[in-house]
Amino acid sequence: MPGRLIALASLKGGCGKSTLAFNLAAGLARREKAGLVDADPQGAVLHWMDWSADRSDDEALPEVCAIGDDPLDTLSKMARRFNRVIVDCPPSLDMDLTGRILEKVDVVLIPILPSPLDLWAGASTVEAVRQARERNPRLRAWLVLNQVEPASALSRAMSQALASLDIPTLGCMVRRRAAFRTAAVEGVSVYQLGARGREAAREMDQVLEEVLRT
C-alpha cells in the first residue's frame, strides 16, 4: 500500500510538526486503522494522549506508541498492525534518529512556516532527506507550509527560497487557528471539535487526500 508509513520531521523546533502529526493521525483513523508513532524525546504526542485518557469521547483517537529502543522493529511492528502510520520524528536534538526513521518510512512532510528564516533553515531537513534516499529511493517528500497567517500570502523571496529546496510543496496550506491550539489543550483532535474545529479538520483532511493521491 503507497504511503503506509508517513512520517513528519523538521530538523527546526517550533514549527508545529508534533501538532499536524497528531491532528493527520486523527484523520487517518477516521477513514482506516491507523497508529501514530512518537519518535520525539519530548513526548508531545503521549503528553496529548494522556491527557484526553481521562475524557469520553465518542469518537476513539488513534493508537500511539513511543519508538522504543528499536525504531525499526517498532514501525515494522505498527505496518503490519495498522493500514497507515503517521511517525512525529524527533528534532535536531537526535538527527541519527530522524536519519534512520526516514529510510523505513514510504512518506515524509516536513512542516514550514512562511518566514524567510524558517524557509533557510529548512535546508537541513532536505539534505537529511537527501541523505536518505541513498538508501530509500521510495521516499516521497513534500513541504508543507504550516500555521499561515490567512491574511497573509507569500512573498516572492519566499516562494523562490521554497523553490531552492529542491522538494515539492503541497499545494494546500495550513492557516494558523486557535482550533489546533484548543484541541490540544482539550486533549482531543480538530475533528473533535465540533464547530469550533470544522476549518482545521478540513486542512487536515485536503493534506491527507493530496499526499495519498500523488
Ligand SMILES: Nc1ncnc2c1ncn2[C@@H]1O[C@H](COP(=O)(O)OP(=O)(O)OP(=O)(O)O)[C@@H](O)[C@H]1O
Given for the second form:
Amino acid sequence: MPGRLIALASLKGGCGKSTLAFNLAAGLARREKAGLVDADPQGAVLHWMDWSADRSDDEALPEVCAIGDDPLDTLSKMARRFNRVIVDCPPSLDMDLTGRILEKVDVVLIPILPSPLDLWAGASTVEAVRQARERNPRLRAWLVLNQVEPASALSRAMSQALASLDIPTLGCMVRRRAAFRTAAVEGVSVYQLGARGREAAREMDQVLEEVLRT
Ligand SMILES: Nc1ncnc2c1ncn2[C@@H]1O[C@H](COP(=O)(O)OP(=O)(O)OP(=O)(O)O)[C@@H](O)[C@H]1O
Ligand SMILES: [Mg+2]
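For comparison with the form predicted alone, kindly provide the form predicted in complex with the named molecule.
Okay, now the whole complex, with that chain kicking things off.
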C-alpha cells in the first residue's frame, strides 16, 4: 500500500514538523490504525501523548513510540503493525538520523514557512531528499506551506521561488492558527478542541487527502 510511512522532515528547526506530525497522525487515527514515531531526541511528541493519554474523551489516538537505538528496525516494525505511520524527524542538526529515516520512508512532507529565509533552508532539505533518493528511489516528497498568515496571500516572488525547487508544493496550505498552539498547550490534537479547532482540523484532513490520493 503506498504511503505507509510518512515522515515530517526539514533541516530548518521550528518549521512545524512536530505540530504537523502529531495532528496528521491524530487525523489518520480517526480513519484507520495509525502509528506515530518520535525521532526527536527531545521527544516532543511523546510528551504530548502522555498528556493526551490522561484525558478521558474517546478520541481515537495514534499509538506512539520513540525511534530508539535501531531506527530502521523500529520503522519496519511499525510499518508491519499499522496501516500508516507518521514519523516526526529530529530538529535540523541531527541530519544523520533524518537521512537514514528518509532512506526508509515512502513519503516525506517538508514544512516550510512562507519567508525567504525558510526557502533557503527548504532548498537544502531538497538536496537531502535528492541524496536519500539514491538509495530510496521511490521516495515521494512535498513541501507543505505552514504558518501562512490569512491576510497575506503568497507573494509572487515566493510562488516563483517555490516553483523553482525540485519538489512540488502541496496545493493546500496550513495557516497560522491559535488552535495549533492551544492544542499543544492543552496536550491534545486540534481534533479534540471542538469548535475552536475546526478549521485547523479541516486543514489537516485536506493535507491527508492530498497526500493519500496521489
Ligand atoms: N500552523 C501553525 N499555527 C500556529 N502555530 C504553529 C503552527 N505550526 C507550528 N506552530 C508553532 O510553532 C512552534 C514550532 O513548531 P514545532 O515544534 O512543531 O516545530 P518543529 O519543526 O518540530 O521544531 P524542532 O525543529 O525544534 O523540532 C510551536 O510553538 C508550534 O506550536
Ligand atoms: Mg519537533
